[in-house]
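Next comes just one chain, in structure tokens: the form predicted alone.
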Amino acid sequence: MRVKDVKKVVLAYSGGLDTSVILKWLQTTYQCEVVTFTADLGQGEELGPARDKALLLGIKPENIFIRDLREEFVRDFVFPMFRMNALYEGQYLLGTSIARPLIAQEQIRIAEEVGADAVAHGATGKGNDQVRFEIGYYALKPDVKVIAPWREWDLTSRTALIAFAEQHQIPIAKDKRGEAPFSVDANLLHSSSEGKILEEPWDAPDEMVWQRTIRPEDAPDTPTEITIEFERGDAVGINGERLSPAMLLTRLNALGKANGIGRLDLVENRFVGMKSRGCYETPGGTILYAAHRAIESITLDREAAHLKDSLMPRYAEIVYNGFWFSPERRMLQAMADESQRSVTGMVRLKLYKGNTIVTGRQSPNSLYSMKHVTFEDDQGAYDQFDAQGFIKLNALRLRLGAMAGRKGGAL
């Protein structure tokens, strides 16, 4: 790209030294116009100082936007993926993962709105997000530049950061000076750390890493017992009280960080080929995935549960690798959201040190037939021995297979 094609870029912009020399940067290299952008996500952060550190670096107030994305969050991002159930590689939350979207569709709408020709961002050229990002910005406006300094400027170290702060004036935290011991990013699902001391995958994290939980054998000794209700596959309220998406998330957050739940240490191969390792805080999140499995479990069908599960990897790993606004992803979603329109009800759960234990489900829609499956007498309702044709006819194949020599089967 030419320096001179770019004469107005939106900056996804946290206030921090990355972003902030990331800012200064392209006033200095591309002589362009900045606009800055910051995200209210629930990082738990207080967004007024990238406002203020902006506007000391020359950025116009007009082009300075703060936008809190809370609540379009959890119920057009968070809320779709969890009905899919959705865990990447079996095991990960994807919190980090579903912010990008939102991020990158947030900073293009604010691009068509002054008139921007480019966007950027503050990813490495190392990791999954600079992918997210891009493939988001480049599915809803295809013909926007790109800019993404870590692959082209010559910064390639904290020292070299810091030196051109310093050199252009630009404030720098106290702790910022020092190498940060590890990295972290944030939104109301969830808290990733990453990299420094947490490289080694056989050195146990340093508790001070973990910052949204509590260790399990610090939570009460007392279980918490609540109950989620849910409306066709989403949560809507806890304990009887209905909340909005954002506000019932921050409150089973608050509910999981009490008693240590949602930790994950995980070792993950990332989309650029390489694996890393990342501890994951997702305490609200852990206990709406068991609610939201419980709550299926009596009432989608048995085929349409299990051709839902055998789909659920492509969709995390779809999710994960950043084609959130995909025709693939968007198909699925479909079929998930069609799933659900039964998926309404109550759980119940015991939260103990650490453990989502499902003491109890309920639902106006429910398959759960007490009538069939009781050990007493159910007067006629099943036929006990229209099972011996149906295991017949299941064994047959195996029977002519072994009938020809083959035992187990006919291979």
The other form holds:
There are 4 protein chains.
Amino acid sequence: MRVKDVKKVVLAYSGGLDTSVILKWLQTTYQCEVVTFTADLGQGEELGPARDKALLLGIKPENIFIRDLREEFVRDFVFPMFRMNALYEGQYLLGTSIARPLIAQEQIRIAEEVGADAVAHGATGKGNDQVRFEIGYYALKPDVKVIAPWREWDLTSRTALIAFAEQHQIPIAKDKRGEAPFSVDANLLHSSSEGKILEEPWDAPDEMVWQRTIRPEDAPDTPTEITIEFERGDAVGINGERLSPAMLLTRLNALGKANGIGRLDLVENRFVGMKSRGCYETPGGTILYAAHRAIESITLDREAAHLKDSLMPRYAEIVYNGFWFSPERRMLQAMADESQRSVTGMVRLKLYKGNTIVTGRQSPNSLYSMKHVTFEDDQGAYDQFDAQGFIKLNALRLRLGAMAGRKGGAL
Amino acid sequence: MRVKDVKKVVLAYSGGLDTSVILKWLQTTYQCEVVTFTADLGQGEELGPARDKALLLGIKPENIFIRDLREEFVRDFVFPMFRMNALYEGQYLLGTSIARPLIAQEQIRIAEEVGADAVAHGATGKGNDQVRFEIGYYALKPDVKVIAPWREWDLTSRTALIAFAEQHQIPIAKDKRGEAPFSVDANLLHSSSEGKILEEPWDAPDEMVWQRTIRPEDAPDTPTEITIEFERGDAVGINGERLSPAMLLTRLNALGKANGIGRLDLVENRFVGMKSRGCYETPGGTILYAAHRAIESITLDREAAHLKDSLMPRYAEIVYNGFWFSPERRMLQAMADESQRSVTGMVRLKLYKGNTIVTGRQSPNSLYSMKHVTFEDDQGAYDQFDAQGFIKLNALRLRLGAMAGRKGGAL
Amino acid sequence: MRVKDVKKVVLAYSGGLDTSVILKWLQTTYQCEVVTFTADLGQGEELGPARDKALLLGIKPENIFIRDLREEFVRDFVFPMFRMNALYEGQYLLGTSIARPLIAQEQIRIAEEVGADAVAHGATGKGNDQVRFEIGYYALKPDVKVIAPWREWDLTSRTALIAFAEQHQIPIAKDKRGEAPFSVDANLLHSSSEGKILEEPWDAPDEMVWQRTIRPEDAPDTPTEITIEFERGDAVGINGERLSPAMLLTRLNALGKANGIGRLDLVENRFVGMKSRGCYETPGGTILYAAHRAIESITLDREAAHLKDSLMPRYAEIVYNGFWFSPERRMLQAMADESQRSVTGMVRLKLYKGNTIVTGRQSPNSLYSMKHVTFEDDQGAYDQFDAQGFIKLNALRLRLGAMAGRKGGAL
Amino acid sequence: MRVKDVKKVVLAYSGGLDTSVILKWLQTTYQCEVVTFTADLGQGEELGPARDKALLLGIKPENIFIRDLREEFVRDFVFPMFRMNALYEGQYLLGTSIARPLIAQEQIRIAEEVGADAVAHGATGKGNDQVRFEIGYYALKPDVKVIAPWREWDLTSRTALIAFAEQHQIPIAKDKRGEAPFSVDANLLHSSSEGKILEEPWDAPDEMVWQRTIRPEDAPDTPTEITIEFERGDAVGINGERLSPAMLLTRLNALGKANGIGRLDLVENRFVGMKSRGCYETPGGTILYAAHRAIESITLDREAAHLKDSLMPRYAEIVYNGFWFSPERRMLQAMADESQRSVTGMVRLKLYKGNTIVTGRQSPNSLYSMKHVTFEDDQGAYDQFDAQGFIKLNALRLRLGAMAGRKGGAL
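Show the same protein again, this time as the form predicted together with a further copy of the same chain rather than the form predicted alone.
Next comes the full complex, this chain leading.
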């Protein structure tokens, strides 16, 4: 921002050192009122200390917002995305990407509540998160002012940051004085690690990188068998017990963690134009993905499934790039949701040392017809003679091509 | 075929009971000369007995064709398909589908050599293979006559088949008298099992179904680490040893088998309109798929990768449905091959109890730029300030939408 | 149908010679009760004679169904299709294709009402219409028996047909004794002509082929200017006068006809595998298509528009092939309809000798921002400096590629 | 550019007032050597004056580059694009977009020749052209410095610009003192006009906007009939006369102009995020587009054609956004070119008052089979009975869906 006249800013505040420095920097640089927003998205940290620290840094109590968004996160963001079987670049379950629009939305909600004219976040200038936050802000409040301190300030070294903190009496935990060996983001869906010691893509990640899952080697020698129940595309229960979205994902995370499931070490393409390497842990999501595909396998029509598959990469790209609150995401969601009406039933899985193995699927809406598929006598359900006409008309254009001298389908 | 005047037919002949019955049935029904063609696609069976049996059934020696197609299979069919990362319905590596066009092509080649006017195969009338064979035949020789005995004859029960065999002095192995508990297809890429005891999708497959891989539970407790070397999109070596395509896949199969890798239990959608359940084992292919994605992750441009991903489902559908020799497959292949020029380098993997874990990738063509991605000072390689303009223009259409009253990207 | 036990059949009956012969043939061949269904889809023929002729041929009054489906046709079939801007193979407005599912649906409705177990249609065995009718039947009543006389009977020459008619006292209009020089299908959306004298694609169609439009050469020398009003993606008025869907299309047809608009002479690809040549007249539809694109141009978000455009060919293919009542069509419809909420406004057009020229568009939901686009001072609405960052990050992957030796974006 | 150390810059120089001011501004601001590059892309202006003016402004003769790129433009840019039938947003033939990468490429070539470290262009900061130029520069010479004066300087009003020109003795043509009523870009493919008096999308464009075509109303009352000959996807002759690419397009332009063909008045979506209104004239291109589709209609396989159609919007978007020199464009080009091998033959067209009417197509590679399509006896070429099996298997999944309670294909 080159010229700005900010009166009140809502900061996405974790309570950690970096966002505390940002908080203070906003106060000193913009001379504006700062409102902090801290969300529980299942990242596994207590939120009390964030409140205490905000108070300590001079934020008025009425300007401190702490909200538990775990159910909303899973119900309105994670589950819709899983209805599409979204995988970015064929592999990544989008754990960080999907949390950003919810945070942005809540910041804007609070900005409207408190009459703030600006928002700020702590994402760096090289990553995707700045894009995801800011696209969300602009889509929801087009006149909002956006402050991205990491792109603006001159605290570009750890030393400068610590010096600023000391100068402004910001408490610094002992283990935060030095540089972290890598950077972490976490929520109920996943944990991601990147940067520093992970930057060389030829080096395997150090074991300490993994925080949400045990090593497959350390998982039990005996498989764990579970069932997951689905209704209209969403998981609603485990082993017959009905669970809220966040409770269900929490349960799956525990199961995945214990069985060494959901690790991914990936080089991916960022929206801002470079490649980066990330280590992701999505224990529950990995199980959920397998189960959802399995329940779809018996309840989705072939062309419905193929249409979804063909648009999945686009959907994943939209989410990855931060365009959750966009017409194109809503359009694809409408398409996917239309297909999920019949995606109801149960899947049985075996979890074992990193493997998620589907061992059964059933549904009251099953399109799998034993009568049609059987090797036994099908009592006329399927007339094999029909196959001849089917093949001949499917081949006709190729035969005409070959007659016109294009053997082998060569054009 | 309602009316036919067949003079000479080339039969895809395995030497087993079923195709031996077909052989005899063709002789008696069509009164025509029968030419047998038996291919080694790496299915793991000796071909000598097929020759002996054909002779026994009265086929003239010059009418018996036995060919080792393993290298051609991997080089010209499997590898091009892997350049596309093809997965049917998100999971199936197309092991059966990819072998059919090669068999069809070789049958047609032989038909041209011996002046045959017809071809015949032993696929049933409910499956995909009949389509794949016949589409291949018609695309390569548009005037060929196609005989599909399973759709034509009245040997619709095991009893009738056995009776026909006995009546025509076809030797019957003891274990072939009864019904097989499921049906198997195999080649160098995979083994598939389906039918009979596998028809209930809620029941987990019996362990005897798996023939190419050991149980993950039975695999070694210690991971195996390997490297795979790629050149222009194709694997060319393992652990630094250069290998021919078929030798390489054979080696990967052994590695996969030993580590319990490559099992898949799937309900899929057949081209002929029904769902079916298959149990697939693709040990080497599963490793190759992971390795290819990994080498692409550092050598492919983002949009090149996303374009390929968006067309992969269509490509996989084309291969699954049997349209290998079609203009659309060649067009997509041309697109994919164009992208693979720079896909050269090495991937390191850890194989462990069913898991294929990428632990490193490197390439002389790497697009991964440590300088750009680093959390450290990048010496001006990337100007973080550029991100602001990037985000603002990307958000502009959403801001204009929101100003026009469409908050949240709602249309 | 090889074996059949038909009790009561609902025939799509036009009252013409061909379907009268079918009517009688059904009675004599299947010895079953025949129910006739005649629909007014705006084909421009009186329906009274169809009733009289059915009575004459011995159909009981309670078995004669005549229904005016014009409003349903435009509202529930034509308009949803136009929301997608559907053009088959880039050109064809799908006038025949879109009528077939409605006829099939009404036949099935009547079959349920009268307890019929079968349906019959008069489409030939080489065309698309048989597929469209029968896919519709099966999708709506999966156990229905389908009779397609043209594929079953031996009345394969005009002479045989006339002889059958004479033998069964079916009245034959004088001008129907000889072969028609081409075949025609018509409804409120279009008229199509094909076959016979139109079969040579190098020959221009004879002027007598065109029945719905005058020659552009014969149209007025003075343009006609109109406005079309849209609400949520559908046209609702012309020149400020609110009109029902069918009335609106009727009015546009008159305007198009008078100005020589909507002729198309096309070689297209049939679903059954061959190419065919058709001459289509879609006067009102051609105007509506242009107007709809124009109103979308100011009301649709860019990515919404591009997503629709990218899926349009698939949607058009689905409709052309006869899969209106399919999950994939419903999914794409849901996607498209989601985008149309804001497609409200007015378009002005000039109609002149075959040309449909958009001359203005306006909307209360317009996303066109004079302030942003202006060459004049925009008072800060758009910061040109943002463009630099936008370009630099968009170019980053290409620069990294070029640095890795891939100049010119060559891979 | 915030900090820069430019030694020698290659400027895309038209000889007009604006780029003359830029030339002088570069000299004074960057104190660097300026090289001018003026291209003949068929814009219809003499290039001699540009040389004179560059000399006058102090450019050394060896630093003045004037090149005739017309043949390269049509052969290597326009024709490859027409092989894809590219239309941006369903309508725009991309006349401006396709010229930019060629100019960028030539500027970079010259920069390499003369050892320049920078390039500059005269495009504004709100449009697409800046993106197209700069993406091209970066893709071809990743370390190049880019100067975009319109984003950098303070000559933001006409008055300031004129004052600067006067101050630096830049000659100003009388008619250039005032503001132009709209802005124009032209080349051999098209002419575009936008801005100022064209900014209100409800107002029809003034007739003076159109410079390349006469009004349809003013075109001859008698149609002009022509043939266009194609080889492997490219036009090679008109009326039997073989012509070079640029000569052919020039001829088509004359034909189009005389018949009032190729006007388009469009609101489109810019890459930089806003909508804009453009008036385009593409007389020859409009004819070429229609002819190419027509020759494809008889020579392209159905699935080849549909695959192209489904990717056309993506290709058009790539070209529009300026990514000509990208891997994704090359991949799609490889796909399209693979399909064009058989696109050889002749098309006959009638040009009449704005209409381009295809009246015939023929090809030695025609896939149109009179024998298969005929309404007459086809002597067994097509067995109508095959259609039954074809339909039944295509309907099977919908029947299974309906049996599972999803009537009408509802999911």
